[in-house]
Structure formats: structure tokens, C-alpha cells
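In the block that follows, a single chain appears as C-alpha cells, in the form predicted alone.
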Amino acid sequence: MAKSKPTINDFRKRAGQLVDIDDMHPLPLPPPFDKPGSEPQIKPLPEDGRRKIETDLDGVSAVRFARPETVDQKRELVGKFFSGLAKLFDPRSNWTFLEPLFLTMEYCVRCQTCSAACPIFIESGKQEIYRPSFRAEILRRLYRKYVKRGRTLPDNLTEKEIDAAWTMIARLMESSYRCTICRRCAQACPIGADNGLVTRELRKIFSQEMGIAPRALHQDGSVQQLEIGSSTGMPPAAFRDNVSFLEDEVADRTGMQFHWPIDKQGAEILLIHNAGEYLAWPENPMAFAIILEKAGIDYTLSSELAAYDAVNYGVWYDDIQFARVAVRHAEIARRLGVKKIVIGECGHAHKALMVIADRILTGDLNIPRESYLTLLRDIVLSSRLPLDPSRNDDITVTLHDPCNMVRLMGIVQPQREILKAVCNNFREMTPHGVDNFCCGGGSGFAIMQDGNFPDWRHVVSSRAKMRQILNVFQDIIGPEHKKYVCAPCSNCKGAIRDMFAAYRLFETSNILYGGLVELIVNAMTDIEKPFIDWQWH
């Protein structure tokens, strides 16, 4: 029997799992996934797993945090949480987002405009725990009860009170990883309250104060990037080997033989890709190299630790890790003496290095940063490449707008100007531009692969994007038509790749996904063979 909708008070008091997977009723999808059993399901975790890790929010685990076994362990965790809560509203501790967080806590009027804008809440069948204001209201009550009144957590809590407090905190921990931080809610709010920011700041308490973060983001992400050179685990020597291999690939596929510049002093541009491109989508850095070589752009790559990986996972969960990576990127650019940094197809890298890093990069570290989109737009529209859009005529193309480039930064037109110059069959999704839907993999979700969290992502957080893709191609949804989702962001491509695999979308509907630069090279008239190898996929 389905439980009643959980309330804020239930978050602390109701025992067991608040929402059962079987009680979730996501909105139906359009054809060919409109029949029962035609889409993936969220598989329950094994009973042993549910006993060992915290899953009492909805039976899904993103953080994979082991349940504390003793009252003392719970007491310590509860104390650390409340210590972090106080620091969150201390201007000496929260140097990034204190003002917008304070405004969100003080001035939200609970109008629920944010809920109507949230794809996770809507597509889940309006599950109350996924409502943007739900977790924000929990934090707001804690803020008003403790921080605003200058109160601290009593030392003499009973065992029952400690259990209740930890139950609330554990659910809040998982709840902070049920939001992609796409910030459609903030855009829709009439007063600018930012419930996406609340999610991120909650994660910061868990990471910076309690040492709790998904392994994919922290240990395998931020830590590995700084220690080894990349969140992919690729060290500098392997990066150089990859570049050498891709130089040969470019020669085989296009006949162009040239070396990619690495560690060149005094270049105009330092280009930094998401390192995942070199391993998962090598055609992307290959296309970049072809375009920049043909256009005569003075640029360089770097083989220094972290400088060949634009990733900065700290932007999702931890100010300290964020600052370490951002400063590292700027230091290397300064040592190379470049005039500016250009960031490749990676949305969260744009947000990290171009927006938030402005708070910490001062003096000679404040090197100009630019999106690859404006650079490519200038190259394409200046006729520096021999382009014929009819070379893409056998493909119908649509565009996914990455949240961090488009909604956050307002980069809307350059990619469209490029697509219209290289594609005759381009159609927009609905909605698009700053009103787009997240790929479902934002805020780190695309790289979090443990347990049944990927199932939840495919069925819930990526559902709005899946619906958009199906709808934009609905009149040609059959496998006889080639269809291409241009996703000019590495993180988005990861989420879309996994979503396509879960739904077998390429096999059933002949829809391929990829970046923007591949379409540009595919339209170049002096490259004989098509660059996008449909048959290979």
C-alpha cells in the first residue's frame, strides 16, 4: 500500500523509507516508449545493501554512505552537521554564495513557481520529496531555529533525539543529490530565490565539514585530478601518447598531417578540454585540432598536471576542492604566457573557470577566459573554413543547450549561428535556449554509476530531456532517418550516452549524439570522407 505524501515533519520523524520506488509514477513518454515495459525501471537495491547504506529517502543511494552503527557515531555526525550549518551563514567561512543563500532563506514566499519549472519534480509524477522548495524549507527551518537565533545544538541530546536528528540529516544528504542544479527554479522565481544553490550549499556541509561526498566526485574526481593529472586517471605521459595517437588518426581519416602544439610558450590561446573527450569521444579533440589548424589559430595544449583536463568537480560540492583546481588552471596558463584560456566542450568547466573563479583569480592569475563557442562562431562566420552545409543534408540535427553555458552564462546564439552555417536540416527542441531542460546528468550525476542511482537518473532526472528528443524527431522517429543530437558539453554527452544505451535509442530510432565541432568538420569540403562515421556507431 502506498504511503501518504511525506511532509517536512516526516523527514525527521517517520521511520523507514519515505518513498517507495514502486510508488513512483513518472509521466508517460511518447512513442516508441509509450507501451508498458518499453523503458528501463529503477531496480531496488538488494536487502543487504539497504541495511548497510543510507537509503531511507527513496530506496536509491547516490552517496553510498554507510549507516552509523552506534549512538556515538551518530552524535558526532550530527554535531559536525550543525557546525557546518553555522559556517554556511558566516561571511568568514562562506566566501562564495552567502548573499544569495541568505536571500533565499529570508524571502522565499512558498509560491511554488519553482516546482512548476523543475523537470525532476514534474517528470517524477510530482513526488513531494523532489519539489525544489522541499529541501530548501528543511534548511530554512534549521537556519531560523539555530543560526538566526544564535542557538547551538544541546550536548545532552537523548538517544531518541540523536536518532531522529541523524535520520533527518541522512535523508537531507541523499536529497541534496536528487537535484541537477540546473537552476530552472531560480530562473522562474519572481524574486530570484535559488533552490538549486541550496542544494549545492548543503552538499558543501557534507563534504567540507563531515567528509561525505560521492566517491566519483571527490576521490575519483577532484583528488585524482590534482594527484595524477585528470579525473579520468590519465597521467601526463598518457596524455602525450593520446595526442600522438590522435595525430595519426587525423592523418588516416583526413589526409592532414600536423602536430598538435603542446606546452608552447607565448601562444595566443591555451585550449583546455574535458579530458574525458580524449578517451570517450576522441573525435571531438580531433575535430578541434582540424578546425584550429585550418583556421591558423595560434594555440597550445598543456601537459602539466590538471592542465589538460578542464574538469573541476569541486564546483558541484566543495569550495576548497574547486579553488585548488581553478588556481592550478590559472597558474599553468600564466607560466605558459598565453593571452587567454579557451574552454572546450564542457559546461561545468565554463561555470567553474569563467564564472565562479572570478572570486579567487586576482592579479596576474586573472587571465582572460573565453568559451570555445564564441571562438568557433568567429571562425565559421569569417569564412576561414571551406564549408558546405549540404554535406550534412542526410542528417536531421537538433541542439541540446547545456545549462551552465546557456542558462547560467547566456551563451545562446553562437552555437545556433554555427549550426545554421553547417546544417540545412536543423530544428529546435521545445523549450530551448535559456528555458532548456537539463540532460539529467548535471551536478555530477553523469559520472555517478554506483548501485541503482543510474536507473533513477534514466527514469527520473533525464526524463524531460528524453521527452524533448523524442518529440523533436517524432515525425521521423523511425530507424530509416538519421538523426543527430548536438550536445556541445562533455558532461551532457556522458548522460545522453548512458540514457541512449538504457533506452537503446540508437538501435530503435537511429538517433546519434555528439558534439558541435564534429558537425563543422563534417561540412568541410576539403576533407573527402565524412568525419561523422555513422556506421561505426
Contents of the next structure:
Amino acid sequence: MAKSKPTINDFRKRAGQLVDIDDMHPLPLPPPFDKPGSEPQIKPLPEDGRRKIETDLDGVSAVRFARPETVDQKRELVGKFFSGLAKLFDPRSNWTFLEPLFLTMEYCVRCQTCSAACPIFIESGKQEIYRPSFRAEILRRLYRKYVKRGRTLPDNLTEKEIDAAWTMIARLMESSYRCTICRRCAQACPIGADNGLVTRELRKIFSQEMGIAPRALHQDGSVQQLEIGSSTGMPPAAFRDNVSFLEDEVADRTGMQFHWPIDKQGAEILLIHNAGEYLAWPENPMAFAIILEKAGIDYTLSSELAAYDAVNYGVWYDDIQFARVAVRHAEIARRLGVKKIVIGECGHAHKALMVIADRILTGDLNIPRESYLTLLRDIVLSSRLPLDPSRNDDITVTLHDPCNMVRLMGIVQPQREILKAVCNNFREMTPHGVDNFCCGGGSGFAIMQDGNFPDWRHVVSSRAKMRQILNVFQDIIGPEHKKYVCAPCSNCKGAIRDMFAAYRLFETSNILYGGLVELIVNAMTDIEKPFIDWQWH
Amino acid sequence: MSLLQLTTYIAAVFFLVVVILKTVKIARMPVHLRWDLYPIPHEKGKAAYGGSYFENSSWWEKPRLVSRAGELREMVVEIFSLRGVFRNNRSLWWFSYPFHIGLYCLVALIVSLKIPVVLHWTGMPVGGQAPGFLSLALQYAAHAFAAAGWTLTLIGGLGLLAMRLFKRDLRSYSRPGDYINLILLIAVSGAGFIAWVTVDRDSHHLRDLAHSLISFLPAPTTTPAATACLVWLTDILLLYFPFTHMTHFIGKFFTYHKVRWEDTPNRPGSLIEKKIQQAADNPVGWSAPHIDPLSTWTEASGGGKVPDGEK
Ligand code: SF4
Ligand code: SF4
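What about the form predicted together with its partner chain, after the form predicted alone?
The complete assembly is shown below, putting the previous chain first.
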């Protein structure tokens, strides 16, 4: 039987799983997914799994945190959570985000204007627990009681009280991974409060104080990047092997033979790709290499630890890991003596290094940093490449705006200028630009592949993007038309790839996704064969 | 000094002091990492579509084009139309809008009542005793502000209270304080409305009181009970107001100007750089296994050292 809609108080008081997956009724999708049973479902975790890991929010597990078995374990976790809460409002421990967090805690007027802007809340059929202000209000109540009024947690909590406190904290932990930090809600808020920021600040308590974060973000993510060289697990030697393999691949596909510059001292530009591109979408770094070679750009890649991987997962959950990776990137650029760092097709890497790290990098680490979009826009519009947009005429292209580059950085036009120069059949999604919807993979979701979390992503967090894609191509939705979603960001591509696979969108509707640079090379007249390989991969 | 004057002085001074302290507290918070949100209205030539200087190649070599006029325009539009609420929460806007416009009118009413006194000090004969063009204009303005102010605030306040009580998504997030705020504001605007309709159509009692307050003269002896009641309720509001989120006009200044629209790049040798360096000297404090709580932020971030790794 369906439970009543949970309220803020239920978050602390109601036992067991707060929301059942079966009680979620996401908004219906347009054709061809308008018939019952035509879209994927969220599979419940096996009973055994639910017993072992924390799933008391909604039966989905993003963090996969093992349920503590004893009351002492719970007591310790509860204690750590509250010490983390205090540090979140300490001007030394959290100088990085104290002011915006404080403003959000103090000045939200609980008007719910942000709710209509949140794709997760709306698409889930208005699940209360996904409302932007829901988790913020829980943090606000804790802040008012324990930080503002200075109450401390009593030492002599009973077992029942400890249980209740831990249940609330465990739900809060999972809840902080039900928001993509796309900040559409903040954009809509008349006060300027930021519930997306609250999500990230909550994740910080769990990571920075309690050592809890999804494996994909921490151990396999930022830790691996700093220690092995890349969150993909690719060490420097494998990176160099990959590059040499791709050099051969470029020669095979285009007849162009040249070496990609690596560790070139004094080059003008250090170009850093998201290393996932080398493994999952190698045509992307290949296209970059072709364009830069043809345009005669003086650049280099780096094979130093972390510097061949632009990602910085700390941006989603941990300020210290964030600072470590940002400083590493800058230090390697400094040692190479480059004039600037250019970031490849990766949205969060853009925001990390160009915007947020702007207040981390000082002195000679403050090396100028630029988006690949401006560099490529200048190249494309300068006629340095032989381009014929009609070479892309068999494809209808739409553009996905990665939140990080657009709403959070204001890079809106360069990608459109490029697209208009390289393809004739371009159409915008609604809404687009700074009002876009997240791909559903934001804030690390795209790489979190455990348990039933990807199902939740396909059904809930990617749903608004799915709807936009179906709508923009609705008049040519049949498989006889080739359609391309240009997603100039590795994480967005990952989320869109998984979503397309789950909905079998390529097979049923002939919609492919890919980057921007591939479209540029596809339009180059001196490359004989089409560069875009129209196959599912 | 009458009791009415005394309570009003205390409430006004208290209100000002707390509001200033709150503002100073936020202004003195440490520098934070950038957290821009677009569109940013001061991005010259780009604000309309949400663009930024990051759209320019080698942006750091080019002059930054900042349009303060664009920022001001955005603020004026937002303040006087509540565009954000209009676009994203239309049902609330129907009450929030008259409520806010009513409040602006009441502020304007207070100003229009005090201007004659201030001008009188400067030697300009504009008081009620010496009617001239300016005096008449101010009187008519006060009429209009009083009529609009009391009516709109009352209607808006009642509507907002009803929405908070009956709309589930508002009710379940509301705390007692949210209701107290509205009830107090409704009480003040209701008292104002009644005083205006019954005994003070031309706001002359309020004007006389304002005159006595800013001139430190004895209070008029003829203040009617309805007006006195209005003033006392306002005093209570002034004492209570700074401790509620009703001071969101302060918060909004910072959320917009110091967070969302704060896109000043950190240039070498700048004040921002100095502040960052100071903040990075703080101990990290966090104690998860991957962090040494005693290390400074600079040390914790690796301080620029790069391990050799596998070559
Ligand atoms: S975050 Fe903003 S929009 Fe959302 S409830 Fe609070 S004040 Fe209203
Ligand atoms: S940041 Fe995005 S996903 Fe998160 S609550 Fe706000 S609108 Fe929803």
C-alpha cells in the first residue's frame, strides 16, 4: 500500500524506507515512450542488499554505505556528523563556501519558487523528498538548533534516539546524491538562496569529516587520479601508449601522419582532456589532434600524474580533494612553462579549473585558463580549416548545453557559432542556453554505476533531457532520419550514452550522440571519409 | 518626551543597530570560492543571453567590460516587478507583488512625511503651515502612498497568510515564525488601514508625529488612539523584524552581488589574492582519513608539489 507523502518531520521520525520506488509516478514521456511498459523501470535492490546497505530514503543506493551493525558504530557516526556540521559553519574550516551557505541558511523564505525549476522534482512526479528545499530545510533545522543556538548532542542518548538520529543522517547522505547541483533552483530563487550548494555542502560533511563518499568519486576518482594519474585508472605509460595508438588510428582514418606533442617544454598551450575520452570516445581526442595540427597550434599534452586527466571530482563532494587536483594541474602547467591551459570537452573540468579554482591558485600557479570552445571558435571562424557544412547535411543536429559551461560559466555562444559554421541542420532544444536542463549525470551521477542508481538516473534525473531530445526531434523521430545530440562534455556524453542505451534510442529512433569536435572534422573537405562513424558505441 | 516617542526611538535605534550589525557580520565573512550563476547582468553586451567574459579567447589580456547600468536595470526590474516569482511561482506572485509594492509605498510614505521637516530645517518653507507647490505635491504623494501602502500590504499579507495556511507545499515547510511575521505585518497594515480610513485620511497625525520625532520636539497631544496603536504595533515589528528572514533585503544584496554576480577574476597581486592566501593559512580542521586536520589549506592541497609517479 502506498505510504502517505513524507514530510520533513517524517525524515527523522518515520521508520523504514521513506518512499517506495513503486509509489513514484514520473511524468509521462512523449512518443515513442508514451505507452505503458515502453520505458525502463527502477529495479528494486535485492532484499539482501537492502538489509546490508543504507537504502532507507527511497530504496536506491548511490553511496552504498554498509549499515552500521552496533549501536556504538552508530553513535560514532552520529558524533562525527555533528562535528562535521559545526565545521561547516566555521570560518576557518569552511572559508571556501561559508558565506553562500550562511546566506542560504538564513534567508530562504520557504516560498517554494525553486521547486518548479528543478527537473528532478518535477520529472519524478513531484516527489517531496526531491524538492530542492527539502534537504535544505533539514540542514537548516539542524543549523538553527545545533549551530545557531549552540545546542550540543547529549552524551547519554538512548539506543532508540541514536537509531533515529542515524536513520536521519543516513537518509541525508543518500539525499545529497539525488540532486545534480545543476543550480536551476538557485537561478529561480528570488532571494538568491542556493539549494544546489546545500547539496554539495552536505556531501562535504560526509566526505571531509566522516570519510564517506561514493567509491566512483573518491577512491576510484580523485584518489586514483592523484596517485595513479587518472580516474580511469590509466597510468602515464598507458596514456602514452594510448596516444601512440590513436596516432596510428588517425593515420588509418584520414591519411594524416603526425605525432601528438607530449610534455613539450615551453609550448603555448597545455591541452588537458577528460581522460575518459581516450578510452570511451577516442574519436574525440583524435578530432582535437587533427584540428590543432591543421590549424598549426603550438600546444602540448602532459603525461605527468593527473595532468592528462582534466577531471576534478572534488568539485562535487570535497574541497580538499578539489584543491589538490587543481593545484596539481596548475603546477604541471607552470613547470612546462606554457602560457595557458586549455580544457577539452569536459564541463565540470571547465568550472573547476577556470572558475572555482580561481580562488585557490595564487602566485605563479595562477596560470591563465581558457575553454577549448573559444580556441576552436577562433580557428573555425578564421578559415584556417577547409570546412563545408553540407558534409553534415545528412544529420540533424541539436545541442545539449552542459550546465557547468553554460549556466555556471556563461559560455553560451562559441559552441553555437561553431555549430552554425559546420552544419546546416541545427535546431535548438527548449529550453536551452543558461536555462537548459542537466543531462541527469551532473555532480558525478554519470560515473556512479553501482546497484540500481543508474536506473534511477535514467528514469528520474535524465528524464528532462530525454524529454527535450524527443521533443526537438519529434517531427523526424522515425529511424529513417539521422539525428545527432551534440554534447560537448564527457560526463554529459556518459549520461546520455547510458540513457540512450536504456531506452534503446539509437535502435528505435536513430539518434546518436557525440562531441562537437567530431562534427567539425566531419565537415572538413580534405578528409575523405566521414569522420563520424554512424554506429552505436 | 511621551511614551509613544520613547518606544519609537528605542525601536528605531534597535532596528538600525541590529540591521547594521547583521550586515557587517556578513560583509566580514572570509573570501569564498567563486560560485557564479548566469546570466550576470553586468556582462556588457552578453547579459541578455547569459554570456560571460569566458566567451573571449585570452580573456585575461582584454579589458573587462562591466556594465553597472545593466546591473542597476536588472535590480530595478526585479525589485519593482518581482520577475523571478512572476516567472516561476505565479500563484504566489499575485499576493507577494501587492504586498511588496505596498511595503515600498509605506517606506515612500514615511519619506514623504519627513521631507517637509528636513526641508524646513534648511530654511525652505514647505511645511503644512506654509503650503507651496512642493508642499502640495508631497501631501498628494503622501495621500497616494498611504492609500496604496495600507491597502496593498493588507491584501497581500492576508493572501500570503492564506496561501501559507492552505497550500500544502507552503504549509508543511512553514515554521511558527513564518506565521508570526505575516500576522505582525497584517496587524500593522490593518491598523494603518483603519487609522487611515477613520481618523487620518491626509496622514497629518502621522506627519505631526514624524515631525516631533525627528525634531526632538514634544509629541502632539492630539494623536488619536488608532494612530497610536499603529505606531506601537510598528515599534513591536521593528524590534522583532531584524531577527527574522524578513531582513532578506540584506541577504539578497549579498547573494546577488557577492555570490551569483561576483565574477571578478583573481589577478596576480590583487586584494582577492591576498585574502585567499590569508584564508589558505588556516588549518583545514576536517578529520576524515584523507585529511590531516592540523595542516593548513596550502599544505593540504599539496602546496604545488607533484610526486614523480610512474614515468
Ligand atoms: S530557496 Fe529560494 S525559492 Fe526556494 S524556498 Fe527558499 S527562498 Fe523560496
Ligand atoms: S541543483 Fe538542480 S537538481 Fe539540485 S535541487 Fe536544484 S534544480 Fe534540483
